[in-house]
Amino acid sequence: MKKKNKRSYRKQHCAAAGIVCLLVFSSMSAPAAADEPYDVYNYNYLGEAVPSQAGYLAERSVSGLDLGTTALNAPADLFKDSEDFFYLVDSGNNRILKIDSEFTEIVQEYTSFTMPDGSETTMKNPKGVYVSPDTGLMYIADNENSRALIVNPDGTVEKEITKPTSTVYDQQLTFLPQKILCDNAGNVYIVLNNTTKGAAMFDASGEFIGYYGANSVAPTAEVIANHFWNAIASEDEKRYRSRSTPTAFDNFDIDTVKGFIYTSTSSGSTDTDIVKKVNPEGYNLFDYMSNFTWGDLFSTWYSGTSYKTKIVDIDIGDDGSINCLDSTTGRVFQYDKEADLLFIMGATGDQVGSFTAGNVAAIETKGENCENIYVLDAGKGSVTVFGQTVFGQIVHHATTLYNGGYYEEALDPWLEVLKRDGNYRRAYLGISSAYYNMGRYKESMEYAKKADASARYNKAFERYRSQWLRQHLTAILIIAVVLIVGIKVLKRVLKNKRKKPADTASSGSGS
């Protein structure tokens, strides 16, 4: 009886141990976003949405009450300066809150400013804010006061920009600043809500220069037809014909290191110029990506309902990453500086990590490798803070090495990424490039094939073929020489064989 009890106990003990091991293994192999209120996914080489490890997890939601002030009212913008202070535009309360780097308390609250003549002025429905790392000044899009303010940290106004009197600016248009930024030369760029010519550009003295970064007109069938008929129409007919105008972009950010301005466009009937990378000359460096899709590859919910991606804000991280905020789905799409998709996070809903549909307003990042992402939800009046996971850290480390040209150094991190997520296509491309630069072309071909990267596969194949030929050149030459000599010997032998019967026949006839 005792032996039976012992045996039974051992079986139960082993079973319990097995269950524990299984649970531990399951927790290790399960996606890191099991507690997130949305499915974590990415896209494979076929363009299919597949489950993926989470690069970020929603850590907390911060309201005005959490910051020790009154509730936020229709907040419109969020910006982080070079010293990691945050500036939150609380439009409905006509104030700007300066928040500490940990996003836990308010450092300063701006509700009024001192004008150069000593008078006090207040904001009316401000929409955007920017703090220059070069000048240290704060730039404010004071929307319903029809002006932009350039303010010192102490709250004194350095300059006020109002509606230009230039003939280049249509005097029938109102001046309603939406977003604002400044480049390292002191030039000020202002997004207006009533022009499709691009951002209004002012020099450091506040003089109107012109427009910058206008979107292009999408070459649709209707646009092409209108262009054709306008070309052959008379002047009277042209007056009554419709004109094709570009869609205005409605938000932007600047890469303070390289000086490129990135714009985002949420409206429009086509996917043209949803995200642009504009150089100082105004040329879109993403022009070659005309077929590229920003946001979800397929704009259809699992229920079959179609939707359109609306990128309402864009942030360029310290590592050059491109972070796009989609108001339709409440999702954040993070790309590296080469526009390769890294992570997708967020959804619409009420839980932490999900947002009010159509009401997300702004996105910011913090850290050299985008350790944190901040999303401003105007509907909830709160900011959600996302923190980077271990998987996200490894991916960003590998991406930084890879984009810096350190392909071999990036190999081990990419291999670690694949161990954690076998669906992560970016890792296959990184490993293929690493092996290519190491001269291991056969392995490079294998990983390029797994990533369905035909151009990269062909490039590796050409090198592999050349490498194989060099390695076996001596053997090939020896074999070629042996074959040539063998063929010559064989021909001579066959020739001699044919000659002997002929000689025999001739000697027989002579006798």
Contents of the next structure:
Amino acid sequence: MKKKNKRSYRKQHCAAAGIVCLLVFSSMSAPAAADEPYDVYNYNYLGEAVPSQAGYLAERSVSGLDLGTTALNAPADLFKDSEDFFYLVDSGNNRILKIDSEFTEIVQEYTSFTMPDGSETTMKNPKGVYVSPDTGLMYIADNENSRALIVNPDGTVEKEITKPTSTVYDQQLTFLPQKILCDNAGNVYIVLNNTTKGAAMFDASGEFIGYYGANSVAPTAEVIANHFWNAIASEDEKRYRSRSTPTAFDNFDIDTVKGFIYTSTSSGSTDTDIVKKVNPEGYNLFDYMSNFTWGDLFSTWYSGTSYKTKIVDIDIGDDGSINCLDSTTGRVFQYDKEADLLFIMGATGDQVGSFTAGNVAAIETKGENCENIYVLDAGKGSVTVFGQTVFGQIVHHATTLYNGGYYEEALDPWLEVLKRDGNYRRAYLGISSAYYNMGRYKESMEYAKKADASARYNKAFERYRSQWLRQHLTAILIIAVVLIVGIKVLKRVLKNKRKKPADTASSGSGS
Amino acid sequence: MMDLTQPQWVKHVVFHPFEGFEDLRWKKGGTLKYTAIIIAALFVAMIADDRWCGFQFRPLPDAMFSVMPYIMKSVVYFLAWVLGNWAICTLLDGEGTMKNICIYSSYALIPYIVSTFINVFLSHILVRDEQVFFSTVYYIGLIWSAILLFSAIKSVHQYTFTKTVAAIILTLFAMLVILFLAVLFLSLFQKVYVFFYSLYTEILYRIRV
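Just the form predicted on its own so far, so send over the form predicted together with the partner chain.
Expanding to the full complex; the earlier chain stays at the top.
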């Protein structure tokens, strides 16, 4: 009995130890358990998709119920203000939720506002929201009420922007605001879904000024032919000719620090001006990147459907990174401010970290180094929170230093990046630049070659060559002198040798 | 007079663009052995030019190496040239035999091959700003070879200046036709091969079942 007891005790002990072991192992493999439900990849210097380390992991998915309210119904927009409060536009429920910075609870729920005359007004299918960092005013694109509201944080309407009466605005068109933002000067920009002329622009007093930042027409063969025929057509004929119009951009974000407005175009039929960086004058600073492919470099064709990247929302992080949300594949493409690809994350599916195909709505980032990314899935009615991995932190750190011109300081982070992911091309570029600045040209050449950056290689090689010449100048001179003297001596010796047999021959014949 | 060894003939021809080939013809110099060596050198030069240049001038070569494009650029083009020229000039009362066309044309390629090798070497010690040296060497080699080739065709067939020009233009056309026919034949034979192979498998299948 005792023995048996002991044995059973031992058994229990073993079992307990086993459970502890299991727990330890499972907690150790917790990151593996939280693996992303997709293959993480990046593009190497040849433009091939290669496996890569994850820069972000999906931490959790937050639904309306998680926030302590009813389920979200077709939410359309998510915005983070300068104080890290989130504003979620719950279009189907005609409300805007203000959520705390941890994204756990609702701070305030806006369903109706007080008009200046004291009456109450409600929203109808609001589509976009923006909160000014200077004034704290909330800008709401109140879509089906054909107006934009400028609201104080306490819920009183400061101003209402309705359809402009100006002749510049075609009066046959409706006025259905989709997205809205305001710049530092208080100008309001509204994306409409029925014009290709750009965003409608209103000054601080609510007057319509004009359009802002239209896309350009893709120079296809058809457009060029049209241009030619229009040049020789009469006025009468011109009226019946088809016109070349650009595609309209349908979302934008403002870099509040620099004042640039970034637009995104989700049209699947064009490759031009997918992402624009527009300065206050309306000029696209990304114009020189006309051959740049945003999103996936290759689009898949499957059963007659093209799975081409469609960027539905764009967000500029506090560190200047450009975050693009692709609705086709449910992927987030994160670029640094120079439009170099940093990370790709997300997929379509049902697990945390994947989204409803074709139905993601908005993206936001938080933190000085983009520590968190928030993706709003309209189909599921939830927000997925991505957190930065250690790898992501190092890359962001290195990128920030590098883009700031601190090449040497960025060397260690880049080397660390390479340790974790040997395919990460930007690391090779960064290391090459760092070594160049440190005067280690040989290494700089080596890394430039690995990054396939021949212009950089050329620069490093030029310095390496002059360094080498300077170091070996005496040796080179000595060798040159020895060679010249040696050749002269050799020639003379050969001459003498040739002469000698001739001499002997002549002397032989003489005797 | 002019009793030169074979290597001396090569040197004489290359450095005397206008009368060198006439001398070669008069003295019946030149051997096919040197032709083989020169074409082999051309083949190596093509590879070198593509893959061994300094990174500041040429992009990194593909990770996959296929020898076919280089054979194409050297041996096949040369053979097409010889064949085309022989075919055209037989009709145009040329005096050259196939063997002589082979020898003379190959000797004419030497400056181009040498300039290519010099460029491969230079590409490792020059930077992009000094690209002018690079292209100078290239054009010197190219023009020198072009003059030699013209002179070679002129001598081997004993043509006048205008007739040589016409012959060369026609030869280029003939090369196009030859290469076109070659591609056509290749694809045709492939089809025939596939046909017989499927026939074979079909019969095999019938026998078994």
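The term rigid core refers to the maximal set of C-alpha atoms that superpose within 1.5 Å between the two forms. What you see is a predicted model; the values in this text were computed from it and never measured. Residue numbers count along the first chain shown, from 1.
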Do residue 463 and residue 415 share a rigid part in the two-part description of the motion between these two forms? no
So the chain behaves as two rigid parts; what rotation angle in ° separates the smaller part's two orientations between these two forms? 15
Taking the rigid core as the frame of reference, how far in Å is the Cα of residue 471 displaced between these two forms? 3.3
For residue 485, CA displacement between these two forms after the core is overlaid, in Å: 8.0
